[in-house]
Amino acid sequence: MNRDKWWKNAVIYQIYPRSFADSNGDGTGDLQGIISKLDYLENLGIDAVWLSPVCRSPQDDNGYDISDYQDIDPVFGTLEDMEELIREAGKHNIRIIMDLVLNHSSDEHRWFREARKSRENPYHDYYVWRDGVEGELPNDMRAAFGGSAWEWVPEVGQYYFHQFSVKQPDLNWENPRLRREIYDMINWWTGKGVGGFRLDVIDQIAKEPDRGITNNGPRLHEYLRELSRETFQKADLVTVGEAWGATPELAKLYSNPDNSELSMVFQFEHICLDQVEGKEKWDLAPLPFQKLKEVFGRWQTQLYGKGWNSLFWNNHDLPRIVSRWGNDREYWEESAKMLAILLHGMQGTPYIYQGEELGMTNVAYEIEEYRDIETLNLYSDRLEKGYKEEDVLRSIHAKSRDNARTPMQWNEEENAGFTKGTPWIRVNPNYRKINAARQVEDGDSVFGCYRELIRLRRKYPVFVDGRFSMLLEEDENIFAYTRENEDSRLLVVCNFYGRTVDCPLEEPANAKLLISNYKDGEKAMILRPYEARMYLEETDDPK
């Protein structure tokens, strides 16, 4: 494996710092809290930690509105704390991946404070402006969080463009001075020893709002190649771009093995399946299971040898997978393990979102207990449009980003051991049942399953380089596939639902069972509710 491809063998763990561990009792997680949990992360076996944004921010969108890219927000600590985290994580063989928001900044960033003073200000062109008259919008583009994507600034007699909150003005990547400042900032962080970067909505930096284009703009890959050349290629980094509009063909450009752009992208085709087609994520629909298999199969086969996949079920923007496509009630443990085994057998770099390794679940709060700006805006907007409140809350309980943002469940103590103070958002009430203290020493726990999957991935090269083949494509209950290289054949068989089914595949004669989610062993090829098995046939057993 080439030196710059360490991330192909890696498993990456995402931390949402606000909700991970609070060291000072103020109710908000922080960098010192993360440092205190490095032993836990090393025990799990992960190779790198991706931190959701910790740069200085007014926190209008929980840190995805950066006001200073080269400082740490006081809510999380100091720049010295960040430097300590990078050092201490290194002692545990863990790299730190930063989350950079390069599509937009906070309106409190010094660039924007200058930009809005006058059209002649040298920072004015760092942002996207259009002439106009107050009250007459440049066009009808809408912001992702609701309302118009245009905001009037009387000081300059222009509108600025914002794809998200009004406090998140979009940066103008057509300006070479802006790009240079961004490159210098990234190289500054690289010099401090970070192991890579996750790039928020990076597919939107080449926007052309006059044409209604937000993602995959004409100059996108030109910008990415320059960005990579000026920054990422100068160090041994992993880079992953958030690209909601990615297709396998586009992903081959993003993750080309020549390293000209990024290591990989987060694509969301599988994640968008359980919503009404053509509607918003809040418009719920049953998961089309065979479509899920088709999507995974297409990404696995089309990127083989031509790009690289990221593998994930959860992140800070998504509901908990065990509540979404598993069963967080009578088959909570079985379905959490099944979903892990299914995903970690595929080709790509797996990402574990904090608490996923414990089987943490969604919550169902009253509206006043939610903190997410997208959720609160959705609630107000849909009530104004005449939706029934119970229908709106049903959608929020299923899909709110706050499902992922409840505090990490460490133990059975008050507030799940997350804080001695009042948590910034309420802890999931099930923390006495689901917590790290109950699982870390139990090899049969959800945590034990994830730890074993990480160990297996490190031991057997077929996890990294095996060719993927989907089996039983038309089966309405079973997700089965093989991964095969010249030495080994991996077979993964998963019952995706809560009923016992007969599997039409024959049990592999000369294979060993690497991992399963039922303690009492195999029962031929009869799969119990959410049962998952992973078999290995090989000619050369690595020690």
Ligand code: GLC
The other form holds:
Amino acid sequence: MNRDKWWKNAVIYQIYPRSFADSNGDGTGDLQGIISKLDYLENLGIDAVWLSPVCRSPQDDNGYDISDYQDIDPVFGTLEDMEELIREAGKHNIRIIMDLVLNHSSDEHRWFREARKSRENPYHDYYVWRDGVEGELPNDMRAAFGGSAWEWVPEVGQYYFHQFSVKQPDLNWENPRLRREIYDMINWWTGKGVGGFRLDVIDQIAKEPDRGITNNGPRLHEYLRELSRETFQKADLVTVGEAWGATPELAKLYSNPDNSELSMVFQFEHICLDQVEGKEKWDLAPLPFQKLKEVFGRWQTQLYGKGWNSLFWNNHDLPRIVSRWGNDREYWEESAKMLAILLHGMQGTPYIYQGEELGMTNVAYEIEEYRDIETLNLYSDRLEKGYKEEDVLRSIHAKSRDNARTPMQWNEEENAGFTKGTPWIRVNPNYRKINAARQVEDGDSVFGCYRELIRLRRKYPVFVDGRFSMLLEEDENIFAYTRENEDSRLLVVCNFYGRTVDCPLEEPANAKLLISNYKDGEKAMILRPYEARMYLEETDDPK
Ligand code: GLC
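I've shown you the form predicted on its own. Could you give me the structure of the form predicted together with this ligand?
Whole complex next, starting from this chain.
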């Protein structure tokens, strides 16, 4: 097994810059805010930070609509601030991973401003156009944030294609000149010392709208190999592609150990389990525990030796895991730690999304408090379609992306210490109970648990290369597995529910308990609510 890649040993921390730390009191987090928290991140022990987009942007989709890939948006700071962040983070042994949004740009990008002027303009073909007549759409494809995926431009008498908001026109990857510009831009960032890239909705770049194809288009892997050859392979970078539609088979291509495409993909099969099949994420279904085990087991097994997993529960698009699979009330602390222990024992590179290490929870606001374009569009669409407001709000409370975007909870001061001004989005009212100041000094806190898990992963190679086996597949309460290499065996046992259960496994004889979420020890294999234990047996005979 290949242990040589630094990112196989790494833990990555995702920062959503507008919600992390505000240094200048304008209510929005910024790069200087991040710099001021590098000690905190070093203390946690992470190796790299993935920054959600900080490039120049009209912020229609909070930065995922980029109008200049080679400049920093003034709400976050300047290019000098970015250079300072890369440098200062380096002093803390933290690499900076940038978010590359390559499927689309902002409609305010110079390329698009040119493209829409005339069909002859050299930039016209950087985007995806179809002839038509105003009012007669090329087809009935829908955009992810509601409405048609086509938008009419009278100047050229054509529609442009957008998979997301109308201000996010899709880029045309069939055009080699566009691809070249993208590679040059990436190499420019690499030259500035970034440690890698996260590639936004990368499986959607090879779209073929005439055939209704959005993700996994026929040319996708050809583009990825060219992209990798022209950019990433020239440096020791980590690359992670967001791919909603990836299967283990596809992930083996993306993350082939021959390094021809990417380091790994972010796939969502374990995340999408609580939605009605074939419907939208807002159509809520109960969480199927057996299915969760089956999905994790399949990815762990199929990628072993053939690819590499990303391990995550949260990101800036997802509700908070402790409010989802955990219990954010009476077992808040136990369940937050259990979910951490379960995930960090698996094979892959773990991602911690800001605030997850504190057990931050979902919010349940009135509609006026939400800021996310997807949430707001959903609300008006569904009311128009005749849904009851309480039902729409129930879906929003469970699934809105703003659950992840409320400000980081630093301390008990006003606005949780996030800003001295008025925060761009309301702070979760539970910040007096859940905040970093209360947890960093306390080894038994959720933060302490994450820090310890990171330390353990660094210490024992079995976390990187141990082969995964699922135990108790049919058990309705317990998620248990082992990871085994030639000299040790890790056993992880987690009770996923709020009732005490008998675990049918034998207590491992010569194992040490590496970590658990209950202080007063573990005698027999009786698991208390949300109890999690991780044991290590050293099977190596000293020679
Ligand atoms: C990805 C991002 C999401 C964004 C979308 C469009 O899914 O994670 O935040 O809205 O792409 O760029």
